[in-house]
Amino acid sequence: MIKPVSVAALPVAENFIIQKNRIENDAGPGCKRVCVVTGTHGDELEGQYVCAQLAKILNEDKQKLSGIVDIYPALNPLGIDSVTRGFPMFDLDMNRIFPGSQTGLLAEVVAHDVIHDIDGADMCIDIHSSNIFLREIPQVRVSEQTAAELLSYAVMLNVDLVWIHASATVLESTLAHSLNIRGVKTLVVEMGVGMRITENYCTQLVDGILNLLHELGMWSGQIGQVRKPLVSKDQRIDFLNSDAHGIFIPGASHGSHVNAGDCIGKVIDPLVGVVVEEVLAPNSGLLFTLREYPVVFGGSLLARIMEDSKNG
C-alpha cells in the first residue's frame, strides 16, 4: 500500500511528495514494524535497487511476513530527480537537519514529517551509498554510544564490516541519531559508489535485511547464506590521503586484504607523465574504501584500511 509521508505545495501548481510502500501481513496489535529508508542524498542510488528488490520479494511471499515493513525509497526526491546530493534550492545536506521543524522551511518540515512517520518502529535501516569519489564495501556504521545496543543487530545484515566509530557533533543532526534517541534502533548502511548501482552489493544487503526480519520473528521465507562481518573501532582504521595532485591509478583490489608496504596505487602527473606519489599500505588489513574518482589534490582521501587484529 502506497502512503504519503510528507506533502507540500511547490510553485506552478505542483506538489512535493515523499511516499512509502507499506507491506504488511498478520499486522495485529503489538506487531513489529521495520522501516527501510534511503535516498536522503540525491546521488546515492544503491538503496533504490535494494528497495525495489525487497518490495518484490515481500510482495511475492507476503504470507511469510508477520508484521509491517515500511519502505521509503526517496527521502529527497528532488535531489534524486536533479542528480543533486543535497536538497535542491536550499543548498543543504538533508541528513544534517533532523529532527527538523514543523514550522521551518520546506526541508525542515520534510525532516519533521519523516521522523514523525518512522517514530514508534522497532527497527530502521538507513541505507546510503558513498559519494562519487569513493567506493565502499557493504558496511554498517554505528557510533560508540549506540554500539552496545546495535551491534547484535548490525552483524545480522550480511555486510562485510561493522565500523564502530567515534561520535562527532555533526552526527547529532542525522536521521539515525534522531531516531536512536527516540528509541527506534537505527542502523546506517554504506556501500558502493555515488550515482551508480552495484547489483551484487544490493543483493547482499537484501539477503541481510531478510535475515534481520527472520531473526526478529517477522519472516519465514527463504534467506541466503549470511556472512559474519569483521568488527572494527576507530583506532584500527588507517586513512590514506594524497600528498600530491594528479591522477590516481589504483594498484590494489577494493575489498581485498593488503600487507604492510603493498602499493595501493600511484598518483601520476599527466602533464609530464611521471609518478609523483606511490601510495603504500602502512599496515596489513582490509582495504574497505578505495578512491573511485581519479582526479586528486593534496589531502584527497584515497583509501581506508582496517588493520588486522593484533590478536590474530
Second form
Amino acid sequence: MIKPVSVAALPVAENFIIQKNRIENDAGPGCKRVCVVTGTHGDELEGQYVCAQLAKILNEDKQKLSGIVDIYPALNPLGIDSVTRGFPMFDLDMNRIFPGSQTGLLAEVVAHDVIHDIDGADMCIDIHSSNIFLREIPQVRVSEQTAAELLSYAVMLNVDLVWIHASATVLESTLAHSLNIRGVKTLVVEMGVGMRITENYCTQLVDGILNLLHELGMWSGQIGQVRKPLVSKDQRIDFLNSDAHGIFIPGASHGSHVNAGDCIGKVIDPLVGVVVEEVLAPNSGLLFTLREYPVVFGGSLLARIMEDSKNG
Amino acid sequence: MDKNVIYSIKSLYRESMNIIGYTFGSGEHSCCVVGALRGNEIQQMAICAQLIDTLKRLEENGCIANGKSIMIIPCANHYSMNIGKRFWPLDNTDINRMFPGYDQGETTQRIADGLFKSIKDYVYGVQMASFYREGEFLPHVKVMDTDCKNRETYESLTDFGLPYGLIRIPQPYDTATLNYNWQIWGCHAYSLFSNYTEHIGRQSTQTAVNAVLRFLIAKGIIKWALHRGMHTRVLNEELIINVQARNAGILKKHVYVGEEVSEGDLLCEIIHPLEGNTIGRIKSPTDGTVFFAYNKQLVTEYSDVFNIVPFSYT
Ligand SMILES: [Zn+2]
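What I would like now is the form predicted in complex with its partner chain, since the data block earlier showed the form predicted alone; can you produce it?
Below: every chain and molecule of the assembly, starting with the one above.
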C-alpha cells in the first residue's frame, strides 16, 4: 500500500510528497517492521533498483512475509527529479539535518517527518551510492560506537565489506545516527557510483536484505547464497588522494586485490601529453574505492585500499 | 601593507587560485578578518576590500598600534566566484564545512587546512558570514556557545556597535565551520552578518567596515576616533521568533527588515500564484523588531518568512 510520509505545498500548484510502499503480511501487534530507505542524495540512484526489486519479490510471495517492510525509495524526490545531490533550494546536505524540526524549513520538517515515520521500526537499511566521483564495492559502514550492536546484522547483508569508521560530531546529524540513538538499528549501505545503476550490486544487496529478513524471522521465501564480508577491524585503510591536477586514468580494476607497488592509475595533463602523477598502492589489500570521474584537483580522492589482515 | 599568498591551488586549465592575505602592522597576530569562503559572498568580499582600502590610509597615518598586526583575507574562493557558484566548482563542497581542514584530504579540506594554519593563532577572528537562508538581515554579530566559553568573547560582542549580538548554541553541522574551530583553538571568534550576500549594499558595507574598525579600536589594535555606533542588544539566538509560511504561493510583504511591529499586525499575504486571490495572511505573533525577512518572491510551505526579535522576554 502506498502511503504519504511527508507532504508540503510548493509555490505553484504542486505538493512536495515523500511516499513509502508498505508491504505487510501477518502483521499483528508486536510484529516486526523493517524500513528500507534511499534517495537522500538525489544523484545516488543504485537504491532505486534495489527498492523496485525488493517490492516485486515481496509482493509476488507475500504469504512468505511475516511482518512489515516499508520501502522509501526517495527521501529527496526533488533532488532525484533534477539531478541534484542536495535538497533543491536548501544549502545543507540533507543527511546533516536529522532529526529535523517541526518548526524548521521544508527540508527540516521533511527530516522530522521521516524520522517520525520510521521511529519504532526494528531495523532500517539506508542505501547510498557514493557520489558521481567514486565507485564503491557493496559495503556497510558502521561507526565505532555502534559497531558492537550492529556488526552481527551488517554481515547478514551479503556485502563484500563492513567498514567500521571513527565517529565524528558532524555525523551526529545523519539519518542513521538519529535512528540508532532512537533504538532503530540502522545500517548504512554504500555501493556503486552516483548517477548510475550497477545491476549486479543491486541484486546482491536485494539477496542480502532478504537474508536479513529471514534471519529476523520475517521471510520464509527463497534466499540466495550469502557471502561473508571482510570486516575492517585493525586493518589500516589507505586513502590515496591526488597531489596533482589533471585527468585520472585508472590502472587497476575496482574491487580487485592489489599488491604494494601496483599501479592504481595515473593523472595526465592532456595539454602537454605527460603523466603528472603515477599512483601506486602503498600496501597490499582490497581496492574497494576507485575514482570514476576523471577530472581531479590536488586533494581529489582517487582510491581507498583496505590493507590485508596481518593474521591472514 | 604586506600582501602574501597564504594558500594556492591549481586546476587543469585555469590560472592558479591564490588566496591572498593583506597584513597591516607587525608583531602580535592580533586580529584576522576573513571574507568570502563561498562564491556568492560578494558583499562579504566587498566589505573586506573596503576595509583594506581604509586600513591602508590608517597605516600611512600611523594608526596601527605598535606591536599589533591585522590580516584581512577578502576572498578564499575566487574559483567559485568567477563562475557564479556558491560552492566548490568540481564537487560542490562548502569550504566552511571543512574546518579545521586536513592537508592530506580532499581539495576543500586542503584549502580549509591551508587557510586555518595561517589564521588560527590570531587573538581575535572575525568572519564575514552569510546564512543559508535567502533574505535580508539586520546587521549583527554572532558567537558560538562552545564548551570553551570565554567571558571576554561574549562581553566584546558590544564592541562592534551593531544593533544585535547573538549567542548561538552550535548544532552538529556547525562544528566544521571556521567560527567554531577558531573558538575551539582559543581565538575570540565572531561571525559578522551583513544585510545581504550577493548584493553589495553601500550602506551595509560601510556599517560592517565601521563595526570591524570599532572593534579594532576597542581592542587597542588601531588608534583612531570613530563614533561608537549603536547600543548592542545581546541575546540568545533561540529567543528570536521564526514566523513560518503555512501556505505556498507569491509572497506579498507588508513590513520590512528593521521595522517595529505590534502583535497582530499584518506581516505579509500569500497570493495564489495562478489566480491572484489571497490565500493566507500572516500576523505578527509578538511586539518586536523585524530581524530577518525572506526576499524571494515565491514561498514554499514552512519557509521562514520573518524572524522577529521580541521587545521583551522572560
Ligand atoms: Zn549518499
